[in-house]
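Read the single chain below, which is given as structure tokens and is the form predicted on its own.
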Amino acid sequence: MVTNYNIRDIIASSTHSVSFEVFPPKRDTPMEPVMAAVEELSKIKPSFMSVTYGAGGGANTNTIHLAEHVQKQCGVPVLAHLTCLTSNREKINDEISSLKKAGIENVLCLRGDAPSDISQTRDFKYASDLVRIMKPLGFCLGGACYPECHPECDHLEKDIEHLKQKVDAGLDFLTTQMFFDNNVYFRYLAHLRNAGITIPVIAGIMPVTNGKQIARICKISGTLLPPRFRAIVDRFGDDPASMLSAGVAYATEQIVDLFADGVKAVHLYTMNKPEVAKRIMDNLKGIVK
């Protein structure tokens, strides 16, 4: 039985928090395989689980349905993603009503990707516009941040200025894009604190278990591969079993190092793979309690 749904409080009360991200099925594809994966992930006892908004900002009905299942049937606090760029005020109000009805109180406020045919006249231009609407409604609000700079921003200082506006609008916590060098995270955290951003910053970790995926992922996110990690991918990327073991080991080492240096919260981008999350959490036994 879940006794505390609020992620801000979960982070504050935990010595070491590990949460999982899952994604709903694409529109018009079966929900059952994702439900099965989510139920297996919930058995590993994450601090909370986040549910993305669906491919290309679609499938939002699946997002809320899956998030409600995570919280009510699996007994795990949930964070539902919500994007706003392609929505108008009426649609966002409908989304908020659906979230309230489902009992979801944690929302990750995102701008979302811009389609090529988007109208220049729209109700929401930035994630901060969504934060300002949702803050008075009692939600616990999270936001995304980019330790290696948002791909659409030309330098980190400007990106942090934009982030500060989003935080000042009412965010309770941040979750980083994935990174593979912990020094990148700690340098970024120092920049945020110097900019007056004091809310918790959850460290986003991607266990890479498929060498073919990494180039595409890094291109989309703007994440750089340190030489040490690139050597692992080059050596084991064509051997699935070896890459799985190496990816789990690398992610585990990152998490242990983060916790040892005082980080309280880590978020695993699980790619809906319970076996990967379980192997990492087994490695963390005795550290995460």
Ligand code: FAD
The other form holds:
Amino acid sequence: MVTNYNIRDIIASSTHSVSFEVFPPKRDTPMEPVMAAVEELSKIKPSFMSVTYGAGGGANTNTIHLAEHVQKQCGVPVLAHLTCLTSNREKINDEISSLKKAGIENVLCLRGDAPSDISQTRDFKYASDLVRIMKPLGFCLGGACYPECHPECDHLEKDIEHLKQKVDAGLDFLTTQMFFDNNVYFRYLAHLRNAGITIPVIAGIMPVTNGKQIARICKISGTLLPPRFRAIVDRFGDDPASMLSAGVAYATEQIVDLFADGVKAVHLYTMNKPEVAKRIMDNLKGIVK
Ligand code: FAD
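Would you generate the structure of this protein in the form predicted together with flavin-adenine dinucleotide (FAD), following the form predicted on its own above?
Next comes the full complex, this chain leading.
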């Protein structure tokens, strides 16, 4: 029985933590298959699960509902994502009331991406605006960060200056965008520590099991594929069974290397696939207790 749902405390008290990201169903799509995937994922006993907000076409309205299910029915601590750019103060206040009512303590404060028709008058410009509002309300707060620079920022140094403002507004931890070269993470972590950012930086790992999907994701996020990984995708990308095995092996190796080099917390972008998360966690038996 979990008694402490606070992610800051969970990371501090574990030697190696592995958490999972899930996304709610798209609008007008049934909730049951996602609920079933989430229940399977919860049986693998992640340190916590995060539920995205509107990302990849997932409906915002389902985020809190699914997050509440994760915590109350599956007994797994939850992190609810919340974006602010396309929202306003009134809607965010409503979301905060719903989060409180659902007993959710942890929120990943995000700006979100701008649709092309966004109006000029906005209550929130950056994720840090949301952090400032949420902080006095007693939530444990996370934020996103980008080891290969956020695609809209022209220089990593500038992006880290902005990140420092977001952290100083009241973040308890950060989660990185996916990366496929651990050296990118370690270099970035050194930059963050030099900039005075000392909170935990959870390493975001995407197990790639579909060659076509990864080309699209990397294009949107600006994530680079190292040659070794590109060779795997080129060789096995069109064969689902081979790509699954190769993707699981690559992600496992990345995680083992991160833990061996002192990283305490890893977040798996599960894409709602329990079978992938299970194979990785089986590989980590003995390391993650
Ligand atoms: P911010 O921290 O606000 O940064 C956005 C840009 O603004 C950056 O280029 C930054 O350098 C710049 N900036 C920040 N502050 C300033 C300032 N004071 N002055 C000038 N420039 C500034 N999207 C979803 O829609 N739903 C999700 O659930 C979701 N989950 C995510 C989870 C993770 C772990 C990650 C890494 C991303 C996620 N995203 C999600 C994507 C995210 O919303 C986008 O990447 C978005 O473009 C940026 O959001 P942010 O919170 O990082 O923005």
